[in-house]
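Quick heads-up: it's one chain on its own, the form predicted on its own, in structure tokens.
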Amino acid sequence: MPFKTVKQESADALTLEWMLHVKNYKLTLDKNRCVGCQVCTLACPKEAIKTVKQPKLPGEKAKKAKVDIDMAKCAFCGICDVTCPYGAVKVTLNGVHDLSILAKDSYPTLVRDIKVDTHLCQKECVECEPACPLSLITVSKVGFDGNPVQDVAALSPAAKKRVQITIDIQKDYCPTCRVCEFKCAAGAIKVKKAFEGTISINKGKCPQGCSDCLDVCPIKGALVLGDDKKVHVNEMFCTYCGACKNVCPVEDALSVKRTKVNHTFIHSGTWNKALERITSPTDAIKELKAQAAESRRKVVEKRFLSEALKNE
């Protein structure tokens, strides 16, 4: 047991610390990156994390749900760190971000599958940079002399062809909303969502004119207020994080279901239980069956390859 525990909160961060004789565990929640979603609360095996709906005053926009962590329950395992789609949580041991759950293969990492082909980018274009709703993209351009280019349009046609484009994406914080993919030239950026699922609005229960879910949604364009004054969903950009669900004022007016998590391959009871909570028992079983089928395929493939080599 730690001989000292510390919990501190400021406008920008929530920090928890375990201080032992030779080890110092620290968890930091970056409130600027946290969107008040459901993922960490569901993934936590100790139920140490909860979201609290914030009061809304007349005339004000809705505030994202506040995340709180129970110091008495938190084990500093790092599951919230690994699972957060926005990279808002960081757990360290003696100042080093080196999680034992990953080293021991007891938990997978989220796969943020983002591919960039700058050869397909137009030389003048910087659309993806302002399009990113979380400001995670930086576009830089250099000429044939290696110097930065500020105005591509001012270059000669020959010099323009030799401009090299670099697109830097902060993948650790990217929730894979795919907004950049649709703003860029076809094929320049390809994004596979880390979370797959469905989101739906019960128009009969959705309060007319209510925009609470739009106020907190971190991906602008995923939810819109239609001409009927009801909320409509653009699932192309939705990350299925559940921040909207946490602030919806009417029970069952909005539903979010995660059906699949794109992650590194692993056999782990810890992950299986977390997957059940993040998705559902049915969807977790589907993944386990798919993994079993893939393992059998590899065994058969290996056996046929072995037989073929023997016959050569």
Given for the second form:
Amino acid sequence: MPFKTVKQESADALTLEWMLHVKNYKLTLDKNRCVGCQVCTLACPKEAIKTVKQPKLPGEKAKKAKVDIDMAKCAFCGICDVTCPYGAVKVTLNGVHDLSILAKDSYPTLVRDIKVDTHLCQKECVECEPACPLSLITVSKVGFDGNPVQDVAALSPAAKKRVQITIDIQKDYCPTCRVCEFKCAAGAIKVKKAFEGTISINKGKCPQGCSDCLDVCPIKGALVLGDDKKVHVNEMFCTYCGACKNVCPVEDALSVKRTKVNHTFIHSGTWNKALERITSPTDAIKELKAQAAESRRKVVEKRFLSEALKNE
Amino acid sequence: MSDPQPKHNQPEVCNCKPEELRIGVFVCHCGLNIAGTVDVKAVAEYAKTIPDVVFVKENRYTCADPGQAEIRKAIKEQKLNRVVIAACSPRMHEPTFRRTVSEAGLNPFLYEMANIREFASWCHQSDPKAATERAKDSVRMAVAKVRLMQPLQTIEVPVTNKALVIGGGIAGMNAALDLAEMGFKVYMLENTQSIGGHMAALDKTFPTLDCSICIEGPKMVDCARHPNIIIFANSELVKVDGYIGNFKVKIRKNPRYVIPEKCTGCGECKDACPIEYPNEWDMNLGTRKAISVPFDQAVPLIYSINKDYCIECFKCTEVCGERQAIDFNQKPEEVDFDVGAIIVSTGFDVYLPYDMPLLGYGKYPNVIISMEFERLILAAGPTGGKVIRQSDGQKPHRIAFIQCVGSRDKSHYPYCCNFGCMYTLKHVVQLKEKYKEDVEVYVFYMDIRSPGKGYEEFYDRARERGVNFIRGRVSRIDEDPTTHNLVVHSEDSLLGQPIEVEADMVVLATAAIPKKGSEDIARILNLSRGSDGFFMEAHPKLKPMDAPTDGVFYAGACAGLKDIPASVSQGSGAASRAATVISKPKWKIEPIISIVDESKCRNKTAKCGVCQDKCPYGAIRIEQGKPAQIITASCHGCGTCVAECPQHAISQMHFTDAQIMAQIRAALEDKPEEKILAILCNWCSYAGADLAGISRFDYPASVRAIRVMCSGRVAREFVLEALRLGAGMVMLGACHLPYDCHYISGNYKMKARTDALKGMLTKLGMSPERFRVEYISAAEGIHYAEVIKEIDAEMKALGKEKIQAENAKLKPILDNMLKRK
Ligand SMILES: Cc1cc2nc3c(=O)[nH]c(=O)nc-3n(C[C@H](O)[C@H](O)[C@H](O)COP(=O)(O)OP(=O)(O)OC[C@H]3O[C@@H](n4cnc5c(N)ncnc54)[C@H](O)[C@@H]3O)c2cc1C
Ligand code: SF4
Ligand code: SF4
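Could you give the coordinates for the form predicted together with the partner chain, as opposed to the form predicted on its own above?
To see the whole picture, the full complex is given below, headed by that same chain.
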């Protein structure tokens, strides 16, 4: 049957499309945002996504793994869109980014729990803006007259006091690395990671002189080159996305494990399976148990409530 | 198909020593038809001299009551145990005289006809003496055969009075409903999720423009509700064993992941499901949910999950709740049942012209095919009945229709699809009546074909609405990449000049092609398909609904494209054909079938199976280490296997090697080098020879003809024996290649065999013209006469001496080759 599909790739994007007469489903992978991590490949219920390790040319830095999507398997459900920590994928229907899996409660959204209390901000400070490794933060300052302020230091103390600070974070693309939180001396930003887990490097196996993982890690500071010419991890900033794991040339030299995903509450088979793959079966069971306990608690609560009502 | 045969129904062969032969010969005058040319008296006198002939009688009209009475009387009084009737063609009266002799208590297979009318008096009127000689030889040949004949019993097999209909389109539904109404149980197999076929996807139907699903929907529901019909949708045919009256069917129900008995068809799951995928039913113009029915009127109304797209969120299970109709672990399930007859009504597919790049289908968004147009203009379709362009969702104001895309095209599908002109007329009338002046319509056509009740009037209606008809083949379509408007390049063959038409949308009326999967159905049921890929009938004119496999019938477009009225009629026709089988408690089979001499069959010790490969009907079962087994009820009696068996382990009842050899020897008893020995197949070349006689085409009387059922029966030994005995010329008559053979492909098997044989004989020094194969249809009397004249002339040109010399050289070799026999 004339089922028209289009797959196109440019330097900046990979797009997949179902061109039906009355509907247009489109998936766009923003290659500039994609870091070549493991998350979408694991989340995809149709196993349509693959990461392909790119050849490393001598003398060059390692390249991030390339994500490829199989047109024949993709169901345009948008799970990669929702799960990508970096917000690199967008799935639209007739140009509208309004995912049915979310509307129908088939899949949770990642909770990017970032709290900013601008009251704590020092008026001169813009530390967080350049700190963000993905340049997602814009700090803007507005004076009492409502006009943007360029140079806070030049203001009078009174005017300085009345400066309003807004910190705008493009949350959709934020992998919750916590670098901004760390850089903020005033403690104005609190970030809870969307993915929790562990990362470690097996010193014995990690070859000296290789820094492939560090080359591809999108979060500056999560991996550092030590004096021993070996890579060390800084768990504090790691998003547990696994981009490094995808390029590490030595088996078992690097281990990235996700143990928990912070997400909105949901009852969904798809999510249970995705969680199992993103974390591990045991970790997924933990969540399910917690969920079951939660529902049991609700049932009991309801019973108490109804009994209480009866007694009234 | 294969199945153990009903053993008790094996034709009985009497191996006991026949009692003393008492042959009666009856020579017919046929008024003056025979007696006018042939000296009947001389023939009768001659007959008396033939050994074992104890009684000879002349009749004026043997087939008339008094003539038949005389035969019966003679059988009784003279204690005749074999009868030869020298009269007209056996194709004319063989059944009549079978009845006559059996009424007298003689087994009907103990009589033989000598054709002395079509084959003597009528075709040799210019030479009565030679005609008489030929008549005498014919009698001698018939006596030679009748001596060796065995009594045979007509075989009877029990019949299961149920039917299977494969394909639930409009044709199949009508067949099923008719049979169900007659009281038969019908299993209806449909491989998609709903019955209805193409018609359920159409908007309106020509020429009356009534709503398609409104007239078909009630029939679909009738099928579902009828107590005698069981529908297996979403199921496929796996295997069919057995034979007419006794088919064992195995089907596979593919999982829907919804339990049919529990699904109420409420559709709540569909609303909960987040996933959509392109709906094939809508020609993928729109979408359906991962759990859904293909269209609202689907029958049976059972939801299905498409696991290719389902993400297993289980939202459907959640809303389905206590009904618990959803079962993600459903597995394919095989079901077995028995039926007595099968109707194949698998319809057709629509051609998608991706391989005609000049038309831009698949490349230009505003080039669509007619089937897509049906879904666009349908009010319940994905656009709500709005005809819009894919490129911008706008209504087109200029629409061009292009006819015969891929049809009547030697490099694609050479045949006419039969309904393309009519449905395009429907589309243009619909457009004009819906959008009036707002739309300009062009139709590029080769010829408008509108034969049918009310069809030409419908064409007039289109012309009156101001549709522009342009006669010419379209050479290419170009697209303006910014506006996505199209330019159609064609020639206007009426004006004899090229023409360009700009259009906002182009609709291609594409070819209708054989249904995908037809090859599997053909393999499972042993059907043949024509070069166009559609199923082939047992006879294109007289048995248009019968498949070559007994007990299998066709309805609708699967055996050649048809519109709805014709498909409906065929559905009813096939139902009545099937009823002729399943209404009977027993089915009778002519015993002219093949049997295997188990002691000779090589397959017991070695791997052979030649017969199985050559049988056009798959009627032979080969198991390792066991002798070949012929499924009595599937054997059509062509005798191909007999001629192919390297061990001579198979013989055909009523046409045994010994019988035919006896005929050959009798034919060549006298002056063989002046004779043409012809072996003719019953259905084409023998009938052609009959026609030569009926038409009174005069040809040389040097020919002596032997009838076999199929040219596939002609063993090499027959030719070798004829030459060994010194025959002047040998000729085999067969049905035309490729499709005329009454037994599907017996003529091909014969050709392969004789091509090799001719090569060998020529190498041995025989003049090549002395052995030839001729393809002669039942209509080619003149051709038969010409061929015999030609052969006779060649024989004369070669001269007796040369022939005798060649024969002398051949004889020792042939003697040696035939020693085994
Ligand atoms: C665009 C278009 C418009 C048309 N408009 C008209 C019109 O207006 N008027 C008119 O008279 N005719 C029209 N026709 C022709 C009409 O569609 C056919 O005459 C009719 O559909 C033939 O019916 P059928 O039952 O033989 O085949 P189909 O409708 O093709 O039905 C065959 C059925 O068999 C099933 N099947 C196939 N293979 C198998 C298998 N292996 N196992 C189980 N099931 C199987 C199929 O799924 C299907 O349900 C039109 C055709 C086209 C393409
Ligand atoms: S489980 Fe599959 S069919 Fe059911 S609602 Fe989810 S996507 Fe749809
Ligand atoms: S080849 Fe002909 S005669 Fe032999 S089994 Fe098949 S149908 Fe019967």
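Positions refer to the first chain, counted from 1. The model shown is predicted, which means the values in this text are computed figures rather than measured ones. Think of the rigid core as the biggest set of C-alphas that the two forms share within 1.5 Å after superposition.
Taking the rigid core as fixed, one finds a CA shift for residue 289 smaller than 2 Å between these two forms. After superposition on the rigid core, the Cα atom of residue 298 is displaced by 3.0 Å between these two forms.
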